[in-house]
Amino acid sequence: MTSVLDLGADAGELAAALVDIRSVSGEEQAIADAVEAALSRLDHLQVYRFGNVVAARTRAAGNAAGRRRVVLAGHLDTVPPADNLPARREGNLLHGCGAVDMKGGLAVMLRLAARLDQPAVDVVYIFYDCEEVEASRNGLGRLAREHPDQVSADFAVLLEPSNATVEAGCQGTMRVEITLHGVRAHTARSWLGLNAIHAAAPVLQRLAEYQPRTVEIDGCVYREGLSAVRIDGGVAGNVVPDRCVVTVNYRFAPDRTVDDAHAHLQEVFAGFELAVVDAAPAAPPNLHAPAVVDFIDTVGKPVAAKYGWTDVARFAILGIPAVNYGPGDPNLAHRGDEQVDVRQIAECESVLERYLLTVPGPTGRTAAGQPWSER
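Atomic model of the given sequence only [the form predicted in complex with a further copy of the same chain]:
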């Protein structure tokens, strides 16, 4: 059964309806069906469906020369509910799983898609699955690989929660496993073995002593971090263990590439066996890109660095300037008491509407009269 979404409802009601469609990563079919059905009724949009990714373009898009294209993107999935479904409204606060991350942002996208039948730029709305899980399953990444034309754009806004301010760029992330080896033996004759857990002492020591960098780029301050996120070793209560694995997550500033990050970890953990299990590049804040300048002007608030990794980095790889801008406090994401102020949803909608209707004009000129590519 497909839920029917009323895109004419007020932003808070629409966000609540989206929260009520449970969409834990991997289980996005119902919400993708609902989004696709609602958008398909709109004559000014061309709607595409790829698995549980829904993309909708304003029909004027075509290949009209000189027109700029802006992507608005948001993920459909949430972390598992923590006894916080269905949605609950309390004054201006909307409580519920995904209210912040990021069904408030999806409500903004859906209302803009419904109302803006004549934007000043071509707009592509991308709703995608599996953002909250391992990078290889990410729906936006799959779309970029399999249908690159769908993500091609001059500028992209990720509706990730950012308290309705621009959060620029994002830190990179790398996870490595450090494996310690030993020799099994009965603990009653421990001298016959070699304890792999004891061998992890210097690894933890280096982590405990590590001094992370603070890097400023375009006025945005990125604080790095190096954290053990898992340690696992042991065979039985009477056995000297022959293996211990420490998993470490490195969050790095945008002045480092994935290769730089890897080289740095090899240096920090010199002498140990280190394997990369997961990596995603950082994205520079790109504050001088004309499209970004225009957008920041429209928002009219100070810009901050984004700490968490977001799909902004995916656009950065494709050479597309992108920012995080959406309703909700990112510090409340993934929490049981997740809640969004519906006034932020309305504010984001209003700012994005102004941007998409007026800047840059249909000639591809920015408010300052220069094409983006030349500024």
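Same protein, different condition: the form predicted in complex with a further copy of the same chain was shown, now please give the form predicted alone.
Chain only, nothing else included.
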């Protein structure tokens, strides 16, 4: 049975209802069904469904050549719950899995979609799946590949948690596996074997001694990070293991490409067998793009760097200026005590409403983002 979302409800109540729809990556059908059903009741929107991606755009978009087009985007999925469902409210704080990352932002998008029937620009709302897992499964990436007209725009806002300030660009991410080999033996005669887990010690030592860079771009300071995130090895309690895999995650600044990041890790772990298993590029701040300038002026707060990867990078590849702007402290994402202040949900809604009702109309759209009427 499809959950019924009341888009006229208080922002905090709507966010709580979204939190209560479990949507771990790969399990987004229920929340996608609920979002599609709620948006389909709005006569001023055209609604499309692509798997567990839901896209809606203002009906004027099809014959509004020359108007600026803005995408508001947010992912439907969460990390697995940590005994933090269902949602609970304590004063202005809404607790629950995904409250920060990013169902508070989804509530903003849904309320705006319901209320803004005549915005000053063409608006596209995109709700997508599988953001919290490997990039190859990302629903926004799939939409861009298979239905590029749905994502073409002059400007995009990812409603990722940013404490209701603009967080510019994003870090790139790369995950590699470093494989160590050994020789099996009975642990009673361990000297006849070679322990692959022990062979991982130099890898861990290099990680412990690693000094990450801090990079400033357009006044935004990006801190890099290199972390072991998993170790797999061992056959049985009485066997010297002949194989061990250390998984390492590298978060790199926007001045490095994916190839640069790979080359750096090959240098750091020279002498070891290294394989890339997942990678996504960084995005520069792009603070001088006219559409970004307009939005920053509307928000009226200092800009900061985005720590973590977001789909701002995907829009950057498409040549579309984009920023992160949404409710909630990103430092609380993925935690057992995840929580969002509902006042920030209301603040973000108010700022985005003001922007979408007053933003200048002239378009600086590239060929990749030409008006629908010219396609």
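What you are looking at is a predicted structure, and each value in this text was computed from that prediction instead of being measured. Throughout, rigid core stands for the largest set of C-alpha atoms superposing within 1.5 Å between the two forms. Positions refer to the first chain, counted from 1.
Treated as two rigid bodies moving between the two forms, the chain carries Thr165 and Val183 on opposite bodies. Fitting C-alpha atoms of each rigid part between the two forms shows the smaller part swung round by 9° relative to the larger.
On core superposition, Gly234 has its C-alpha offset by 4.7 angstrom between the two forms.
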